[in-house]
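The form predicted in complex with its partner chain is given below as one chain in structure tokens.
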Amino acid sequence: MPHDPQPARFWKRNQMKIAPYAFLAPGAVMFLIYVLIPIVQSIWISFQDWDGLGPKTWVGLANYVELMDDDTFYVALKNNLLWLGLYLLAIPMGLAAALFLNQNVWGIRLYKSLFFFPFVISQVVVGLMFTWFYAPDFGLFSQLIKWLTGSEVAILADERYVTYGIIAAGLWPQTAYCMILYLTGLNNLNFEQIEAARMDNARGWRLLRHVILPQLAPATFIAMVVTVIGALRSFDLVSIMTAGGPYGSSQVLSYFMYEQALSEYGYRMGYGAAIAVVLFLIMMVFITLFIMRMIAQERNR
């Protein structure tokens, strides 16, 4: 750039250098203080023994060693995998709902919004609804099971079914979320390609598989991201519906961490932080994959 002696132009060049940082600073500082630095602090605390009030004692890997011997940790880990696997069902279910609703008939807009309803409601309310739904004696679901099988099952009090019951409650809003992503995707299809495929006699399943789904790939990607993250973050429903019970059988890492660090079981901040770090590392695997894909997309722009 040629040097320009005029002060106004000089300021303008400096302005271009300063402006991005000035615009960025307020948000970035907040994000640094409340998100990025706490991650590092948590990792640091996970090497300490700390009750949240007194002095911290460095214990090295002791929290992690203890975690490896903790049965609840393995129950939580197993349940997290179950959440992850079953939660992904929200994607095909959401797609099915979107295909069902992607018509142009009278009142369809209202139907779409009402189908989306569960996502707008707080998970606390969803949890209470399903607790009521599953309640023995008067819950609609238990009545249905009784009517079908003749025997009563208290889903949330039964170690065999409790996690499935909670995941089912979580799938309700998550399916609605995926549905709305796919409905938008379906609105943006390339019609010429579809018509061309129809000319070639592609119908129904084959058309969906080879023409529609590839076009829906961006929606599927976002649905994957939000569903995987949602599954691993699951906390509210477990807390509301069972608090990890009965006998810790519906425990997940996020709730286990909270219970260890901040509840009547004691204030074991170091141990809780170690659990959080494990969950963080698991999620980082997925986050890294997502970000790598996003970087690839950025490059292609």
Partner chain sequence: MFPTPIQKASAPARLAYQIALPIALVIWLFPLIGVAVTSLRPASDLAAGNYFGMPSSIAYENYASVFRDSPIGWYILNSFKVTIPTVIGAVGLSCLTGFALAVYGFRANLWVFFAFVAGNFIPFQILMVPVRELTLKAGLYDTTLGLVLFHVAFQTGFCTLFMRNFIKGLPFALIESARVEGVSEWQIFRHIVLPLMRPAIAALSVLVFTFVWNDYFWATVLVQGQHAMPVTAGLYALNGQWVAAWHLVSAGSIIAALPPVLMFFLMQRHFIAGLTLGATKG
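Okay, that was the form predicted in complex with its partner chain. Show me the form predicted alone next.
The following holds one chain only.
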């Protein structure tokens, strides 16, 4: 009988323990290289004065102190919180669209395609479409406002409305994304629970709240996390539609970071990294709260 080498015996005894880590290792390495290490580097750079090319100069908390005295930072922070509050509307809107489309009627595939369309097009295209939509001379929205009120409103040129106009543009594809998540969840419902609830006279809102929504909790969690991250970074639409204007009134933290670190106005990598760290901490607060709530719900089941 041939003698098994030591490595082969070790693999036979431990392959069930080793295999999961072997499958996870490539993803873990990628996550380490492209996520964790850049986060640590950004935090380190935020304590430096650096133009991106020359030598770094240690300045400690000076970038953060300057940030606390920067009026543009507070405008961007306020707009980000506004984005966050209104962007979360995409979740109930996506759920409503998914419930509407989760039917077996003639032509429903066409309707699903129309609702799905905003998700597959680029944010740049969405920004351009809504820029034309809001255009005072020929935009459909502006013409509608003029027909209703008798006066034109330049949404993207008015400090009072510009942020709301950009958020509305972002809600369009984000609602489609949430809809897709909920449609997937609706296709995996436990219909035995639904039938049992109907036998107990659960209908309408009671059925949705007590039977369907608990089963959609994983989809809701993903939708919440993705929507919060999308609201807080919100770079593409601001860059395409207003570039932070008019007069900086539509600034958000991600675009403010870009202006300070990479645009012709800045090349202040340390200051831009400090803005990025603040944005990262805000994201982590919300995501941690969602995770803690989800863990608590799982333990209570």
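These figures come from a predicted structure and were not determined experimentally. Residue numbers count along the first chain shown, from 1. Just so we're on the same page, rigid core means the largest C-alpha set that superposes within 1.5 Å between forms.
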P38: Cα shift of 2 Å or greater between these two forms (core-aligned)
yes
Does D236 move its CA by 2 angstroms or more between these two forms when the core is aligned?
no
